[in-house]
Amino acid sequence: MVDAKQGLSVLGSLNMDLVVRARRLPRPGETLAGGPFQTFHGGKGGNQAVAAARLGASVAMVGRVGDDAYGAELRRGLAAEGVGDAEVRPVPGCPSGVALITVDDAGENTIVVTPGANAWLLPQDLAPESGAARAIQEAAWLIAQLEVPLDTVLQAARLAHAAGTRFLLNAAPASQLPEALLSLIDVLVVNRVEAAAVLERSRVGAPSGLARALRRLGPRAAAVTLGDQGALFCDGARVLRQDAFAVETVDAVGAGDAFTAALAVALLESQAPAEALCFACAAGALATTRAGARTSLPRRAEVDALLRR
């Protein structure tokens, strides 16, 4: 069981998602006819926030939110999933984080972000007697990915370091890292494109050898995901391996999220890395079988059945 006085934090990125069906993804320069289009709650750090909270931990959010319909609604729904709101501030005169997102008929996407309030999320937002710096030192695990702006990123690692609060840094969009970040990162989490980012390469080679190389950069340990490959977790001289659940794809968006929540409810749960890196593949393969990333999202029970079968 997970102990609520020891659970999550997450800082990161909210977005309001406008979602559009066509049968292929657009070549550059090309007019497409659309299908379907809807909106959804998302941004990497909510949706692994809502992710962790479906799975049964505790967990506070950090952010920032236009003061605009958007970021009143962004709140609305993280309280109605159980997350904590408290450190989701809005900023005066800012319009919310939107994403553009496509989604072809075989389930791939492209996604277009536009930061918005997320951009102000800022160091000095996270001074030591600060409400934000706060709900990062009393959680067992602190989740971040890099939706926010970098050096924002780093203080909270800084203070979740100097606190015992292990970090998980979910490295995307892709981008290098500075060794000072990589040095306090307890679990890196990379699909492949951010894994060349990371490494500053232009191929990736073997996924062993990659899991491998991300880990000599710093972090005790590094989770790679590979689609409908799986995933791999390195945490020293062992690669651990595990293949794909074969589910019906609908989309992937917000497979990645649930994943990374997923690993890091595991480890807060003391799971062992093969059983942790499992579960999290589950919960993976379960959000593709739903449109939409928040929506996507698979409960504690499905992930436990679908384990099971």
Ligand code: ADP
Given for the second form:
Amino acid sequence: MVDAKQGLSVLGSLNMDLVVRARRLPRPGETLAGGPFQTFHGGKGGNQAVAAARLGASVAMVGRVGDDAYGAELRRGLAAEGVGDAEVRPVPGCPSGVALITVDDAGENTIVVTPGANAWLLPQDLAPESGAARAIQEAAWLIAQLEVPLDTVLQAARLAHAAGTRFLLNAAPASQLPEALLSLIDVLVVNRVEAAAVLERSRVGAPSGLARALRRLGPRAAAVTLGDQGALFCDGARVLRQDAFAVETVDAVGAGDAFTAALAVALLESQAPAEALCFACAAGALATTRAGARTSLPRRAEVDALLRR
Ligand code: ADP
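Given the form predicted alone, state the structure of the form predicted together with this ligand.
So here's everything in the complex, that chain up top.
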């Protein structure tokens, strides 16, 4: 067993987001002249790894990119943020994960996501003695989401459990979770839609009941994000509630990633649950004050300043 476990490992997705603006969305079969085109580094895994690094944590990422130009660029993007990318490997003959996004003048969008190399992060890639397994075993906390194969997430959770690495799962996008995985989770992070999926309900009731119900499924603790209503955290008998910070919101893209990463960083720093929840809500709020996902993720000094305010 590694005695000085430290830092975070993030197992998850990396995508290149290709965004084109157009006056309106195209109809089937139609070719439209578009406006400006931009590329953004994305994927929940990459976003959360970068968010945690910006908040001051030492972060190693485990993931897959394509053996294409996007893959190389995605890795450079992680390295530039100080995220360890040794276990972000290119998959031969496979394209990188890509999101094709069209945004119209009213802000309405269409999005097609193709997982590409993310689908090739397989359980056998976490074999004993592998670099990826070591990255998980040596970390104090592992964060994962659901944009890579579920079997791989489960394998990572088992490795973490056996090594005494604590495991935070952001169960996004919304999906049901097998019992075997639920029982290995130290902290489950979901929004209301994801909570309903995990609880296998079409509608969810009062928020405080939600956090308790999720925890009863197996996780040691559950956090529920409620957008501009803040968030809840339940780690036993009590449910902690944190109101949202009042900020000038531009868009909510990236808020969930900022919240998740910040909660993990705070718990890594041994902050008490109420303090950690407050820290995570501050990071989520700041992410809403700037457009986009990766671009909106706040730095530590900004979060500390908002908390002092
Ligand atoms: P997701 O994007 O995953 O649905 P949420 O929208 O619930 O996540 O946002 C995550 C967290 O970010 C919230 O719990 C809240 O603390 C913060 N947040 C989100 N929207 C706002 C907002 N409009 N104002 C202030 N904070 C917000």
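Here, rigid core means the biggest group of C-alpha atoms that superpose within 1.5 Å across both forms. Quick caveat, the model's predicted, so the values are computed rather than measured. Numbering follows the first chain given and starts at 1.
Val20 is among the residues whose C-alpha shifts by 2 Å or more between these two forms once the rigid core is aligned.
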